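Presented below, as structure tokens, is a lone chain in the form predicted alone.
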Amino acid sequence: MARTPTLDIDAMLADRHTRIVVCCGSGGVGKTTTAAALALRAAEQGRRVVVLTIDPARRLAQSLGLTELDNVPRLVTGLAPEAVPGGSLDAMMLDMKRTFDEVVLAHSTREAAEQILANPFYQAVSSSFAGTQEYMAMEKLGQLRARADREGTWDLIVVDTPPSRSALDFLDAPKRLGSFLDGRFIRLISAPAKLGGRAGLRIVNVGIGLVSKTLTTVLGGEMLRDVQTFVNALDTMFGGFRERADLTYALLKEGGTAFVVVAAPERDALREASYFVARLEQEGMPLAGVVVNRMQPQAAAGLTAARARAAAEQLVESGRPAAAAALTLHATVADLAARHRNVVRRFTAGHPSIPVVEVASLAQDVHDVDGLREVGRRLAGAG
């Protein structure tokens, strides 16, 4: 049987030519720790990385040395004294709503995105909207990029993608939102508001629901006032909104993009991961491999499970109840090390030609730079 290729962690940050990262998959496998300790590595090997997380926890900030991280790249200090000279490394933290509202003064007039910025309609949609989240991490990257090229500040950006119930949502929200806010949610909306009374109310309740359940906060006539004013100042923003998701959307199939898919050794998150490659593919998607974090590596491998157990048994009996503990500890460990290599073993009889690392456990929370240097060494199979 052919071997599964490795992902070459190293060959992917120090190739000059890859100017974003990508890490997907689904939620609680490690993304968003995979996200940092990629970008410390390759700011230590002289990239100047700027890393947009999307976890609201305030472990990551701590981990690289921060008090706080918000929608402005800070600078981390804590790299490593032998890092190669010139590198530098940047972290941020998604704000949805800010995000929005950046887009919303970039692109109007100030009396216009002063209507919209105080507009509870606006409120509602950039704050709770499905998809919101993932099309807003997209326009940072989008803002990033071009600042990226415009001022040379960062030569690599890692993107920690939004946690979805399912691993398409991120590829499908720019589209998604897109069509929320083109010509047709225009018309959709503001056709029926017109209409006014409780004839026209009742449209435009109908119209907000098919487009989203989550608006619901705002009632009777002051949510007509409220979306005609939303879709009168927010008019000629539309379009910008469409175009911008385009061009981010080809943006990540360009060659300088490389997704990094993240699993875990377990059914659910492999088969999750297993979607995702899938839809990468289809859509034309430069995917660079995936990684299987929280692997548990066994020790001393010559002896199984199975022997573990028997020699415990053996012990109990001639009264030794400390050791057969520690080899039934050893069988426990040595059957879910077992586990985790069969799962990942079908997930690559399913994509052989996908490159795949495993990185082993840690025998404690990520909780400093430290910590995530050490994930970085073993995503490089140094660990």
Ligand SMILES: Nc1ncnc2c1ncn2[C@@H]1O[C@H](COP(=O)(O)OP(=O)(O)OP(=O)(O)O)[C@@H](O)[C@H]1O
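Numbering follows the first chain given and starts at 1. All of these numbers come straight from a predicted model, not from anything done at the bench. If you superpose the two forms and keep the largest set of C-alpha atoms that fall within 1.5 Å, you have the rigid core. What changes on going to the form predicted in complex with the ligand:
Annotation: Cα of S353 displaced by less than 2 Å between the two forms, core superposition.
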The other form holds:
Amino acid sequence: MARTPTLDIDAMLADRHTRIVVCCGSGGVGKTTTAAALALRAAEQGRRVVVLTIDPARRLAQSLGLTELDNVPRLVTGLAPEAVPGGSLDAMMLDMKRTFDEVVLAHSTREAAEQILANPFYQAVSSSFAGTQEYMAMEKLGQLRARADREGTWDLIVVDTPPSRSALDFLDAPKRLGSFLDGRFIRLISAPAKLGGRAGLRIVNVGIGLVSKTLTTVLGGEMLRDVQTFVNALDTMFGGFRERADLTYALLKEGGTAFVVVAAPERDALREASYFVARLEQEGMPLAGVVVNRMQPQAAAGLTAARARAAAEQLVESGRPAAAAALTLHATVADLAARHRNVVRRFTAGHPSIPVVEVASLAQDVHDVDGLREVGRRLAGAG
Amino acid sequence: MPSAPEPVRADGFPGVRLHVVTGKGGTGKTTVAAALAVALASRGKRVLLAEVEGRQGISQTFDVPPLPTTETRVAGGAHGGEVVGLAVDAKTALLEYLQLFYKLGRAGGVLERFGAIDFATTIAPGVRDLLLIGRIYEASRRRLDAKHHRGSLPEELAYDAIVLDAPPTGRIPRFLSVGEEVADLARMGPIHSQAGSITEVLHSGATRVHVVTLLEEMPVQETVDAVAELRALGMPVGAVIINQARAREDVDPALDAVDGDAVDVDVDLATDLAADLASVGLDLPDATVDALLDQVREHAERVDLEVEQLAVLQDLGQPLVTVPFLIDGIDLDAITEIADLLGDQGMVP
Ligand SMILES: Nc1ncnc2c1ncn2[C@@H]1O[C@H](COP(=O)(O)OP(=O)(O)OP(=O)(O)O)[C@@H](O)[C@H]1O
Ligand SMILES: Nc1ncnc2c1ncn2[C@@H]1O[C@H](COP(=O)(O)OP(=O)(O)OP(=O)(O)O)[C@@H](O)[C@H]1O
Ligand SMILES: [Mg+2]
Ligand SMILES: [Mg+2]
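If the one shown is the form predicted alone, what is the structure of the form predicted in complex with the ligand?
Expanding to the full complex; the earlier chain stays at the top.
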């Protein structure tokens, strides 16, 4: 049986063709940590990197110097003295509402922009629509890439993805918002007169009558009017929006992009990772590989769980509780490590061609540059 | 390890019919919600366990086929108790709703074709959430059908309790206040009035919002934020459920002796441990003994972190309930085990 290839992080980061790395995965698995650790490692190996983080833990944000929420990249100090010269790291935290507002401001007249920003429907969509965060992450990625191309600021962009219920949301959400802005329904409610007036569309006419009547009764006339104002005001920007989203989406299919899927060593998490991997393939998006994060490391491998348990019992009987406890702890840790290895083994057996790297759990949370550097080392295969 | 102040104990939540279970993503909402439903069913309750995120978490947890959009029994309990699962789907809920209020045979299809159903269920702010909660609200008020349950009084409710595997903490305040939000956006009409009734139930004594967390910085921070927001919204907060706790009553007290912090005692610790092990015939290489000590130290570090975070949670003043990290992972036996732990700690009457 062929051995599963190892995900070679250092080769990926060293390859100058790699311009974008996207870290995705389901909630809480370590996407933000992995993104920041990869970015730091690349910077210390001489690349000029910007990392776009989304909702990092507060202590991690602080140690990256992200204290101001100004939606622009900031230089991170504290690269290792022995780092390859020429490298640099900028980091930023995505502010989704602000990013949306900026797009509105950039694409409309002042007057129109004010009207949109004040619209209750816009406010709801820009701050709470499930998918807006993904969409704005893409928008920001597009902006960073444009700036990198224009000013030569960065040669690598590392992107974190929002804490979504599923990794697939990152690919689906922008499209969902896009199809809303683009949709038949929106055109219909924003300009019912135009569409309905056209000859030869009798069936459509009946439909529209029914639709708007029902919506008015169900939602109330005012909500519909707010929606209409919002849509009409945004109308001029639609082209711009879509174009940009399409461009960014295309970027993700380029050879210079590498998707890193982060997963926990749990059956469900890895099952979800495999859906995501299949989906990337379907979309023609280049997968670098899967990071199985927070593996229980195997320590004192010479002592099996069974033997440790048996000895622990004897130690309790002979009145040596501390040593007994140390062995009991060892037995459970060894069992957990074995279970993690098993889960990963099953995954690799089912997906023999997907490069995988295992990252052992640190004893502490990862909340500073040293911690990130250690995760980076482990990502590169050091355990 | 430092001992923590006495935590508040949950009182079994008498009179509560709707248990909303939230928490940061991946902390164990689905696991805890399922265990809570099982705990209630084991007390003879008819329980509806509902999920709203289209994840099929309930069917995976109970190891049954994917749930249809109708209520389906997933487990039995003692004394006639049972757990009925429901994966609420916004689209189905909207069509049912339109049918119920407007008898829209054909219009439903037309709405669907024009993308209006998609619009309402995915994009129109709040409407989706309102539909999801509305569906649960409807189930909570439904009466038992006397024909099918002979012997029960006709006015008896179909469910004694409802457990909602809710959206994560980041979305929960908005999800639960959707009644108010939609009432504002849709200022008239049936949606407006239904939104009002839902708001009332969610704020009543019959509802509790429980928050699941890990004893780690980020989930604890999210828990503190969510509790503050929920309180500000006047929503009744229930227990904070600490899941996947690493601290272990069986080993931690004894380990205090081995996890000495000072570096210069390491040699002695190692010698002592090696001697103890040798006394039962375990002659291990020095490296293995050192590795065992490292393991103890790492564990102690984790537990210290947990103690720090526990103090933060205790300051909230909500009842705390603890579920240990189960190294074999979550299967049906584990759900039963957690259900018992929840029962022992006052999560059910
Ligand atoms: N290898 C590791 N060892 C120890 N702790 C880790 C490791 N990787 C991540 N963590 C910790 O796990 C927690 C979650 O990590 P992180 O925030 O990166 O996850 P995420 O996938 O971005 O979560 P979300 O979906 O909420 O955005 C953090 O507290 C982090 O410090
Ligand atoms: N007490 C526990 N011990 C061990 N593993 C656990 C425990 N509780 C939950 N898990 C595992 O943790 C993972 C997340 O749990 P679960 O799916 O219940 O979380 P969730 O909050 O519902 O996640 P999501 O936000 O993705 O819906 C699962 O793999 C589950 O099996
Ligand atoms: Mg994150
Ligand atoms: Mg869940």
